[in-house]
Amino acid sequence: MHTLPALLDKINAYAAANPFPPAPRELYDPCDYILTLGGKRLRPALVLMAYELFQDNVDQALPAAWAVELFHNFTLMHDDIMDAAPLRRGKPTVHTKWSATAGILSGDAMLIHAYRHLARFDDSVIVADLLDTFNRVAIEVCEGQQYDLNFETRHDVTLPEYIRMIELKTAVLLGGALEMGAMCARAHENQSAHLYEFGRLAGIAFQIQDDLLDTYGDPAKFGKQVGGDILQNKKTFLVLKTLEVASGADRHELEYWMKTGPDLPVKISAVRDIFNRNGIPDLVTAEKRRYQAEAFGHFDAVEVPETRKVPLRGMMEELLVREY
C-alpha cells in the first residue's frame, strides 16, 4: 500500500517517462502548460487507490490513471474557452496565453493521447471494459457542461436539475476513476459498481461543499473571493434551495439580486442575509451529509480488508470537510 504522496510521485514519474511528442511545439506546449498549473492529481490518484484495494502492483494501473488526468485537463482547457476565463489556478488560461484555436486543437490532442494510454493495458478484455467506462463518463461530462451552459440563460432551474448537472459535470468522473481502478485490478463488477457509486455520490457532496465555501468560507483559506458565485448570479445549491423554501418576500428579494450586476458592494451581504434567515447553511449541510453518508455506505460494501481502505477513506473524508 502506498501513501497519497507516493502515488502522486508515481503519477508524475509516469508522466515524465511518457511525454508528448517533441513537435509541433505549437500543439504540445499548451498541453504541457496546463498539466503544470498546480492541479492536485486527484482523479488519477483515485484510479490507483481503487486498484490498491485489490492488488499490490499498482504500476499496472498507471496508464489508465494518466488517461483520466489527460481527459480532465482536456475538459478544463475547453471549459475555459467556453467560459472566457482569463485565469486557471492563478495563471493565464491556454486560450489567453496562446489562442482559442490553440486551446481547441491542443485539447483535442490531449483527448486522443488519453485513449492511447488506455490502450496500453496488457489485457485486451480489460481495455475494452476501460474504454466502455471511459466513453460513458466522457459523454456524461459533456452533457453536464451543456446543462451548465443552458442554466446561464434559464430562470426556472430546479434543484433536481442542478443536482443532475453537477453529477454529470463533476461527480461521474470521480466515480469513473474509481471504477476504472477496480477494473484494472480485475475486481468483481459488483465491487467496481460500489466504487463508482462511492465516487459519484461523494462527488455530489464535494460540489455542495464547494457551493457552501464560496459563500461562507474563510477568505484566508479559500484562496479566492468569497461570494463570487453570488456576484456572478450563479444558480448554486444555496440559491435554488432558498427559492424552494423561502417566503414570498425573501424569494422576490433573492430574484431581484439575481438580476443585478456584480458591482454592488452590498450584494454579497444582502444575499447571505437571505440565506441565513431561511436556515440555508444548515439545510444545505444536511443535504451534503446525506450524500456523504450514502457514498460511504457503498464504500463500506466493498469487500476488502479494512486496512486496505484506510488511504482512500482518509482522502475522501478530508476532501468533504475541507475549508478551501
Contents of the next structure:
Protein chains: 2
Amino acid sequence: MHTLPALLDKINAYAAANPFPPAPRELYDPCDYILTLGGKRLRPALVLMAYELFQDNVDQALPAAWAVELFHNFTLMHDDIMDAAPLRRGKPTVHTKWSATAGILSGDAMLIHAYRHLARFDDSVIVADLLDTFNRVAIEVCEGQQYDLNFETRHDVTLPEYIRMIELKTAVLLGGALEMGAMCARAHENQSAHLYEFGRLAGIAFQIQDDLLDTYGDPAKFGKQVGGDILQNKKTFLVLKTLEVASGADRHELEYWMKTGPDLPVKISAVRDIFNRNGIPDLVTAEKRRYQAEAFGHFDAVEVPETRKVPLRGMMEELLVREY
Amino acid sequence: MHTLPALLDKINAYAAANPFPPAPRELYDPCDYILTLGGKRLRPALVLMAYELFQDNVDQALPAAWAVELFHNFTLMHDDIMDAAPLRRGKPTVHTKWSATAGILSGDAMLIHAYRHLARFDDSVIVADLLDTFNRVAIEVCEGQQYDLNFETRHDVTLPEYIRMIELKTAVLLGGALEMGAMCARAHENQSAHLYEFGRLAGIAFQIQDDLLDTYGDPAKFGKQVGGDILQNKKTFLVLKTLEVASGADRHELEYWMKTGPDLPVKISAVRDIFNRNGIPDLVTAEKRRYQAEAFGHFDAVEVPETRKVPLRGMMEELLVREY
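Which structure goes with the form predicted together with another copy of the chain, now that we have seen the form predicted on its own?
Next comes the full complex, this chain leading.
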C-alpha cells in the first residue's frame, strides 16, 4: 500500500514513460499542455487506491488509471470550447492558445489514446470488463454535458434533473474510476459495485459542496472568485432549492436577479441574502451530508480489512470536508 | 456468402435494431442525421466481406462493422467543423444545422458508441485484438487530419508527405476494416495482414483517383463540381507531381494561379493546361495503377478459394475503375 503522494509519483512516472508519439507536434502539444495545467490527478489516484484495497502490485493498474486521466482531460478540452472558456487554472485554454480546431482534434486524439492505455492490461477478460465500464461512464459523461448545455436555456429545470445532470457529468466518472481499480485487482463483482456507488454518491456530494463553496467559500481558500455562479446566473443546487422552498416574493426577487448581467457585484450579496433568509445553506448542507453518508455506507460494505481502507477513506473525507 | 446489397441490408437492419439511446435527443439527433445523409456504407461492407472470405456466420461481424461506420461518421462530423464546410452531400452539415457545440459533443458520443459496438463481440480475446487495430487506425486517422491541416499553410509539401497524409487520413481505415473482418472470422494473422495491406494500398490508389476525377472527371458522373480542387488551390497529387516534374516556367505559372482566389473559373482551364502539357494525367494514372497492382497482389496472397473472393474483388475493382 502507498500513500497518496507515492501514488501520484507513480502516475506521473507512468505518464513520463509513456508519452504521446513524437509527431505531429501540432496534435500532441495541446495534449501535453492541458495535462500540465496542474490538475490534482484525483481520478487516476482513485483507480490505484481502489486497486490497493484488494491487491499489492499496483503498477498493474497504472494503464487504466492513466486512461481515466486522459479521458478526463479530453472532456475538459472539449468542454472549454463549448463553454467558450478563456482560462483554465489561470492559464489560456487550448482553443484560446491554439484554435478551436486544435482543441477538437487534440481532444479526439487524447480520447483514443485513453483507449490505447486501457487495452494494455495483460488479461483480455479484464480488458473487456474495463472497456464496458469505461464506455458506459464515458457515454454518461457526454449525456451529462448535453443536459448541462440544455439547462442553460431552460427555465423549468427541477432539482432531481439537476442532480441527475451532475451525476452524469461528473459523479459517474469517480465511481467508474473506483470500479475499474477494483476490476484490475480482480475483486468480486459486488465489491466493485459498492465502490462504484461510493464514488458516484460521493461525487454528487462533492458537486453540491462545490455549489455551496462558490457562494459561501472562504475567498482565501476557494481559488476561484466567490459568487461567480451568482454573477453568471447559473442554476445551481442553491438556486433550484430556493425556487423549491421559498415564498413567491423571494422566488420573484431571485428570478429578477437571474435576468441581470454578470457585471453587477451587488447581485452577489442580494442573492446571498435570499438564500440566507430561506435557510438554503443548512438545507443544502443537509442534502450533501445525506449523499455523503450513503456513499460511505457503500464504502463500509467493501469487505477488506479497515487498515487497507485508510488512504482512500482519508482522501475522500478530505475532499468532502470543506464546508463553508 | 452474400452480395453487396444483401450485406448492406444486414448493416442497415443492425443499425435499426441498435439505435442510440432515446435521450437526450439534442445529443443523438445529429448522430442519426449524419448517418442518413446517404453514405455508401463502404467501410462496414469491407468488414463483412473480409469476414465472408473465411467464415459463414457473418452476423457475428456486424457490431465491428457498425463500429467502423460510426467511427467514420464521427470523423466526418468533426472534420466538417474544422473545415468550416457548409454542406455534406448537398445537405447542411451538423454544425450548420445545429451548432459547433452540437457537432463536437455528438461526434464525441458517436465515437464512444463505436467502442461500445466493438466490445460486443462474444470472445474477449478477439475484442482485445479488434480494440488494438481500431485504436491504432483511429489514432492514425487523427494524425492524418492534422497533417492535412498543416499542409494548408505549408508551401513545401512533398509528394511522399502527401501520400503519407492520405494514407493516414483515409487509407488505413479501409485496411483496418478488412483486418477487423478477418479478425472476427479468426483468420490467421498473416491473412489479416495481407487484407490490411490490400485495403491500405487500394485506399491510396482510390485517393489518387479522387484527385484525378476532381479535375478530369465526367461532370455528369462526378457528383461534385469538376475543378473544385483547382479553384480552392488544394495541394493535390496533380499539383505536387507538377511541381516535381515541370519546367521552371510551368511551376511558376502554377504557383501564380495557386495564389488567386476561388472565384476565378478561368483558373480551371489554365491549370488543366499546365497539367496536360506536363503529361500529369498519365503520370498520375500510372502511380494509381502501381498502388492498385500492389494492393491486389496482397489480395491474391490471401489463401482462400477464388470463389470466396468474388464479391470483395468486384467491389474494390468497381471503386478503382473510374478513370477519367
